[in-house]
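Presented as structure tokens, the chain that follows is alone, the form predicted on its own.
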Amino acid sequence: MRLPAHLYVHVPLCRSKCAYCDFYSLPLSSATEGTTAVANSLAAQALAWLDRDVAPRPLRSVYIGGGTPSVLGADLARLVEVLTSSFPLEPDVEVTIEANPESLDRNLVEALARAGVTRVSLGAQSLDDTVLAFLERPHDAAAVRAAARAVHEAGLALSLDLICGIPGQTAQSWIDTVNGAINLGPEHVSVYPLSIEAGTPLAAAVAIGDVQEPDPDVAADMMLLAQHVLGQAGLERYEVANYARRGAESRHNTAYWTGMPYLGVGPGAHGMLDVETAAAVGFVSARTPGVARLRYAVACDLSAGLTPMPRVDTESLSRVEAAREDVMLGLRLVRGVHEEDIVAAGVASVIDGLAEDGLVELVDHRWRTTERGWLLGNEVFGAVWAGE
């Protein structure tokens, strides 16, 4: 029984809130005691796991996301340094920070590299200034290019996030963005279709008719185009929305998709523990029957979520649910899921039905989504999770 080998830290601050975003984050001004206090509190919450009665395991990945971690500035580098000097680490540990172009400069990138960061996930979203303005991003395309150069000059791996299917986004704008992203030399690219999330300003604008609802067919065409262009550039799709050069796949996110336990720190963060570890830290009784793993979410509150032992909401999964979840997440990966795991999870009949609908296929004893199944992923994943 040991702590997970993967750590996620959530920084709940942004310079400004983008119109489409529903992740838990607050304006930078909400950090009334300053970014140093926030960084110190996040570090204390992470280190509190080392004081629990569970042996640490060398970390294979650390991921600091948000929010916008780079708004912490030099305090982000100090947070990374505390984590990388306090937790045992694998020799080739992957340490990723999310950043926005407007809050990432050469000095900060160099400080992050010295602190142990190996990889930067840059929220570019587009290289079209009109599209960026529509999304209410606080940067322009020139800032993306400058930030990418700084990452390369510091010797760090670069991942870029891009969004497609945006109302008003033309095919030419999207082609230019994808090609422009390739020219920035990333090892990894994530491509997401715009999603209208309840409670966001964009959802309100769509509801009153000020903004046209995104067309899923247009988004699908753009996803296919991105797959083709990125593939030609040596960035192969390995997951629903993620592309990488060989060997540059996100280790941290792959842990999520393959059912690996992970720690979540910071308000709004999620974590997942096996039942033995969950019982050892008091999240579940050791005598609770039928529980295989436990998911938890740290309270979405900037103050309560920054205490060393915050309130958490928990969800227990049975062995059947855990096996089904592993299949659902595994089908996100291009390599798919071995047929034996499909049978063990009790979803063989579900997979057969999806195959009849042309959404999954069996290749070399592994079930994987077809091109149509990839583009209709929510239908596939929902059916597997429901078990019907």
The other form holds:
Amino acid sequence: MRLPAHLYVHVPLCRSKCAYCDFYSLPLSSATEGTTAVANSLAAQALAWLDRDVAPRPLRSVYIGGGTPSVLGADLARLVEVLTSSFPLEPDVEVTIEANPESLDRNLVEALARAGVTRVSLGAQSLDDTVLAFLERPHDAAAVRAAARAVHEAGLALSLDLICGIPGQTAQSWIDTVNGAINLGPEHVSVYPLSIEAGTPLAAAVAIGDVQEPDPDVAADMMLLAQHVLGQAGLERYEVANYARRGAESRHNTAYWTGMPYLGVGPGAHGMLDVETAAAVGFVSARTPGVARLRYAVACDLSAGLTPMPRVDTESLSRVEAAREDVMLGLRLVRGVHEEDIVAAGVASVIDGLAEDGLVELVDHRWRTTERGWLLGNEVFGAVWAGE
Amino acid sequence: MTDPTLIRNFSIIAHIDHGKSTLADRMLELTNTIADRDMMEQVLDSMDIERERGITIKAQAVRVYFEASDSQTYQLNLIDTPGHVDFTYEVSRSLAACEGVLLVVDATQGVEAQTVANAQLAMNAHLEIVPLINKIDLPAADPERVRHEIEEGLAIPADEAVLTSGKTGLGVREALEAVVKHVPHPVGDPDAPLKALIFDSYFDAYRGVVALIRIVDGHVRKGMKVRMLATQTVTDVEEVGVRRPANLPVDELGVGEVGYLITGLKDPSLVKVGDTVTLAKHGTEDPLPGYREVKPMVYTGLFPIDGDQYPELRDALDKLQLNDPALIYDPESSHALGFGFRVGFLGLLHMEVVKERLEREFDLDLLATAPSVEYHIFRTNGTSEFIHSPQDMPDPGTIDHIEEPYLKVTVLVPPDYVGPVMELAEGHRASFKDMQYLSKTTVEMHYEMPLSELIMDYFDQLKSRTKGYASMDYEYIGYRTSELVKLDVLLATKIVDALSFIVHKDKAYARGKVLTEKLREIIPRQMFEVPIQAAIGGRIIARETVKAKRKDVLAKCYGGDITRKRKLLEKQKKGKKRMKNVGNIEVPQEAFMAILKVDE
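What would the structure be for the form predicted together with the partner chain, rather than the form predicted on its own?
The next block holds the full complex; its first chain is the one shown before.
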């Protein structure tokens, strides 16, 4: 029994909230804690795991997401330094920080590199200023280019986040964004179709008819186009939304899709533990029968979620559920799931049904989604999880 | 028994929302019939749905004792009647148990369609009508105008109209004094054999069928053997009593009195509203006038969303029918929807109420198909039949002609809205008959139109096109020939029987087109393209397509929040379960009602 080899830290702060975002974060202006206090608390919460009665495992990945971790500035570099100097690490550990162009300059990138960061995931979203303004992003395209250059110059791996299917985004705008992103030389690109999330300003604008709901067909075409153009540039899709040069796939995100346990630290962070570890740290009673896996969420509350041992909501999964979840998540990956694992999870007939609908196919003993199944992922994942 | 000269039997009639039930509440309070602590609103409306919607569905009879200004104590029997046109027959029977009515008119709204209709029912029953102008506490109250409307529009003298407020209790004593003064006392022969009118009945799980009766001649007491003339049912009288409003047993009910009679019968269909109760031996053979079999006018298919709930639906219908003999049903099976029932109702309100009670009181998830009426099909071979489901429509080649039920519709509306009412009528195959000014502010318009058109969203449209000012009433005037065709709807080239409907030939193209457009909006995109077609006898007249779903994926990942992703998938799945699988197409419930909303 050991602690997970993957660590996620959630920085719940942003310069300002974007119109579409429903992730847990607060604009700096309304946060009751300063950046230094937040960074210190996050570090303390992470280190508290080392005080528990479970031996650590050398970390294979650290991911500091948000929110916008780069708004912590120099405090972010100190946070990374505390983590990389306190936890045992694999020699080739992947340390990713998420950053926004408006809060990532050359000095910060260099400080981060010195602290042990290996990879920067840059929230570009678009290279079209009109689109960026619509999304209420606090930066323009020029800032994206400058930040990307700084990442490269510091010798760090670059990943770019892009969003398609945005109201008012033309096909040309999207092509220009994808090509412009390729020109910035990223090792990794994430492409997300915009989804309208309840409670966001964008959802309100859609509800009153100010903004037209994104057309899913248009988004599908844009996703297909991105796959094509990025593939030609050597960035192959390896997951629903993720593209990478060979060997530059995100190790941390891959852990999510392959059923690896991970620690989650910070308000609104999520973690996953095997049942033995969960029992050892008191998240589940050791005698609860039938639990195989435990997922937990740290309270979405700036002060409560920043204490060293914060309150967590937990969700127990049985062995059968964990197996189905592994298949569901594994099918997000282009390489899919081995047929033996499908049978072991008891979803062989579900998969057969999906194959009949042309959503999955068997290649070299592995089931994987077809192009249609990729775009209709919810049909695939929903059926596998429901087991019917 | 009470001296009939000290008895007054009366009913309160009103347009919906004119304050009838609140006024009744005040009368029960004033006469100390109900202790304050037991008082709740709409005492006489015992069903939740009645209270929530402010409507009366079941008749009620309550006895109160009132000491009038002449120092005499009178026995007043207040018979509360359903206020809706669906229950016109029940209302007429309740009125037949009375000698007079209080006609309640809202001091702000004035005379409305049901005021006219109810007043006419009372006049036809030769009842004394005591007008009463209610809600005079409201700032917008205009009793003078309303008085004028009653006199002009209804030809009822209103200079002595009682001014009341059900809310404050003002004028309630005066209203009861007016009942004593103006409503004639009952007259009957105490020495003749028992002759009593059944004006309503209900089923008690422990005691069987309980009839609400009005004694015309003779008397009835516990232990007698009685006979119902229409059904020739003989039964013992287990108990007689009066409602105050809880049951209070009495030794005997005599001439003019109103009360209940417990039969012990377990089959409600043996005790029919409007039937005459007499002695089993040496009784009268001369029934009271006005009895008729109630016949459903509107039919719909009710199907459980979850096919496993079919037996529960049957049990629930059986139970509801005990208290609602007008509800009839037969098993119906649909290729699209599986097993369900074809259920007949007195009207649209009755249908809504029953569906709501089935879902609420029996926890059923139901899908209702669009309502239809009963068509009379005349075949070329000389035979004829009634059908009440489009599915039963025979091959058009074998049909000589079809008749459908027609209504005389009365609409009361301010003069400014005559135009919109005329336009709406044109869209519903209604023929204009006449129109007259009841007053400067109210026009009465008469139409004749098919019932099938009235149930096509006519009332909602009427309300919205007249900004809520119009009120409506209707009566059946019989069957008339119409050129009707069955219109089928095909999903993915297969006929969905539950979506078929019968429509006038001239309207078929327009309705087919609008319906397919409507269905395209309602049916969510599926994994494959779904063509929607409207067809008459195999000929396609309209087509739309629901495009195949191409993109549906939760792409972004919030810091490993897998739980949320799963929850969203589960929610999506649940949404699908609420839809009906027709073949392999998920069809939302509202699709089956879409035809009602295709006002072109």
